[in-house]
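Given next, in structure tokens, is a single chain: the form predicted on its own.
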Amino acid sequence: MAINWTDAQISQIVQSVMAQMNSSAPKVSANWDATQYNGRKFIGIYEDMHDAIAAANEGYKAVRSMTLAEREKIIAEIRRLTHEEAPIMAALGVAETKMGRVDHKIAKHHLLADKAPGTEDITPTVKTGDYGLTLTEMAPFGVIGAIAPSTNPSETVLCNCIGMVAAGDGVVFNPHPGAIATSNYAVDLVNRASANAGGPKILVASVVKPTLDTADIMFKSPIIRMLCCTGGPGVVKAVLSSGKKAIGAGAGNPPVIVDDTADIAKAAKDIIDGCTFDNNLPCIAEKEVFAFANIADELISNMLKHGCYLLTREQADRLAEIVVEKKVGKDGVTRTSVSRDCVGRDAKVLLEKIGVHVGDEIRCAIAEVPFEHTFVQTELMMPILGIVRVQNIDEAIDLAVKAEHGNRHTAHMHSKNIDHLTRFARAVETTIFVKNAPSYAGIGFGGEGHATFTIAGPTGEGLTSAKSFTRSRRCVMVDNFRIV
């Protein structure tokens, strides 16, 4: 994973972004402006969701009438600007959300710019026979209403826009309230790219202050033909209950199995590299490990060589109480939720919460825990990794499938035993299954295949791309165009 930005450069970018965003312009929330950056007013951002939807509809009318070559010209400019402005969006994302790592977010922007499919993904099919010819084409769906997350805000907006523009759709975003400025920066980038490439000045749209009310307007608008949600289980459920065609990218709790045939040193490095990528914000990232007992000590020893701090059981329990909060509702029922203050934070910051002070070289906290532990059962989205010893492949698969909680999102395994790999893949039924590599290989980072940040397990599209945002249309010519 090559990242070409030095710590000094990243620090300078962060300081610059913070200074630019702390302007005297009107604020959506403290210190953040969702309508401008560095004196440049964002294009396509509206106070009223109805106006945003209307603008997106005009964008749809424009893009659906374009040739594929014209769409591809806009997409090429989106890619160029994404590469060029990746450091700004990465620094802005970390500064606004307090989550993740700037260097890794830079890498994610470069990944999507290079590997998010464009118009090449929209391929027609033809069938000919005794009765003539049938042509099936992938047509635009219309105006799409999209929910963007706080974990990968600009990355998701840009990746979705590349696919949706390629498909010929319009799109209006209702960003996560915790990442409005970053999301709207990406919307503005797409509109600048469109104008630069000869397209409409406003191709996609968003709102200044996204709320549940603006989302509800989007869900109910007759102009919106499809909904695309990348977020938590609550908002995915709302989208799926809308009555519209919906793509839902939900939560995951990806398990990792390491058996005694694996290259243990490589497995340790791969797991920690994947688990700590952007501080474990990607839903595909390794969340818990099931290691064969006869190699567990060796695995842990090798993990310690790659920036890990080994927690005692007592330390793990104390940290678990901090990173997962318990609250008693009005109905008297105690409910748990992951601490917003801990998600995506550096391992150093998390360890300080239990009085453990480490250097910047520590990037992950690991602990050997029982299966029932919070570090195994809860998708924390933090560089914390619970490790469970298992006796054999049967126990490993049984526990890993249970820990995944039926999300069918992502799972990982390190093994040279084809039978073990096959059995786990069949049992866990995940959208992504990564073998002998870091989790990010599953989205094309060091692995083959296209990149996306909307992984639709609940609705079955899998790793979304341009064709996911189309509808199939058939044209039939009977007794003609058959030339053999």
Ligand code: NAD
The other form holds:
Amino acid sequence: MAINWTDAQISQIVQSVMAQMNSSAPKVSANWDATQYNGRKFIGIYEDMHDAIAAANEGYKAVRSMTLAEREKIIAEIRRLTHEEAPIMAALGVAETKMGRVDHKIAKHHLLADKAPGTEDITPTVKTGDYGLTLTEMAPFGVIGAIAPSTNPSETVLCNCIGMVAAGDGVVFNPHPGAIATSNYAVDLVNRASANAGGPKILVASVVKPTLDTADIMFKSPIIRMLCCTGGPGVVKAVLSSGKKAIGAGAGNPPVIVDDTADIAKAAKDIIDGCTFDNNLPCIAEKEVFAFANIADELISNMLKHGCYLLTREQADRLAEIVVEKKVGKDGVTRTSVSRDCVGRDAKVLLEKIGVHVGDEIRCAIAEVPFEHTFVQTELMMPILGIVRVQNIDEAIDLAVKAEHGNRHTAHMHSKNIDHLTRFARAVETTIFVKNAPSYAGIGFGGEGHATFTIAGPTGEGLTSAKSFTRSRRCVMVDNFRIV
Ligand code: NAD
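How about the form predicted together with this ligand, since we already have the form predicted on its own?
To see the whole picture, the full complex is given below, headed by that same chain.
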């Protein structure tokens, strides 16, 4: 399963995806909803969360009694169907959420199908000594209640399912209401894979209409033993307050430092490639740049060679007013939130909002801004990049750590100075730290290591995989079973 992609292979995948897009962009039927796609009724989708939990519990009973080989057969079928149906899920995701890019979403599905670990991730350990033998095995946790985001809806469902099925768990989803058809398509895909591979017809489950109430039923159900939440700060807080074992994969605001030892032309391309991937929806994507003053002009001019539009300060301020909305609550307090009309939209669409008309070749809006600016401080999840000039590495690290807001999620750096790289990595303490590459190298796209769409910083599992969804159990045999 391990795939080590070379740059040439990645570029081949991207080119083939682009060709597919240009020639036969998947047309998703307007006739889809949370329960069916093109007339095919989804399996494992329930009106009532209690029924969905009960179905997931039956799936769990089936999967925990399977051999590893049987689980692996189902996982292989999930991978096959994910590759095959990636264009449909990608097109569905963009059509339903109005966010992101079909070509990049296709690539994300292929990535998880190839690189989300299966049963090989669950390894027992043995200790022997004077007193005999101790075996530690990773057991299933039980039925997991999973919450999925709107930004990577089917990707998160599929990635979670591969890991959770490999671990021998059951899973019921409360997906994002704004991405329910796409998420439930993925739930159905997993159930079809299970049936094809000789598993139960309903292995995993979801609901027709997820709400905060259905989430609450999940939080409180005695059948649910673990919660796994992929989303923003509000929902992570909610699952961590549930009293259950919880995995929280929360928000980020990844800063990038570029110092004067970096390959500036490559840094510019890498940053823009990462920042614009799926229109900046990935939580790991570059959100703001701290550039040494003596290379900042060169960096910006190189970015302009890669599909960027340089905003004036006045344009940047006007766009900031639009992409972040201010609302006065019932308590009279003014709160800000990113505009759902702007998250994940094409740069061209965002620029039109301030009267700037550009072609499809423009994939990112960049602006030189002060540290306090919205483009630096807010996790926008849009192809907009604020660039702050800094005088030296001390200032760069200080401001980048502040901009990351203590999420300890992801940070990036372009430099050939080992001391600078080490200092920033130690100071920012993020789950993912990418050096001299686009952000997506951090989840295995052109970088070593497995893929996931659930990066659990707050609860410490890091890049989740099958073993994150297991319980460690020890079996001790005293004075026996040693063969020496
Ligand atoms: P969101 O927080 O709006 O929604 C995530 C999920 O939580 C949805 O299913 C939503 O219905 C549910 N939800 C929200 N509040 C809830 C509550 N109080 N109780 C129960 N459920 C609740 O997130 P989104 O906009 O879809 O996704 C973007 C956010 O998620 C960003 O902040 C991004 O950084 C983060 N994210 C993190 C990761 C990661 O791996 N760390 C991955 C993807 C997205």
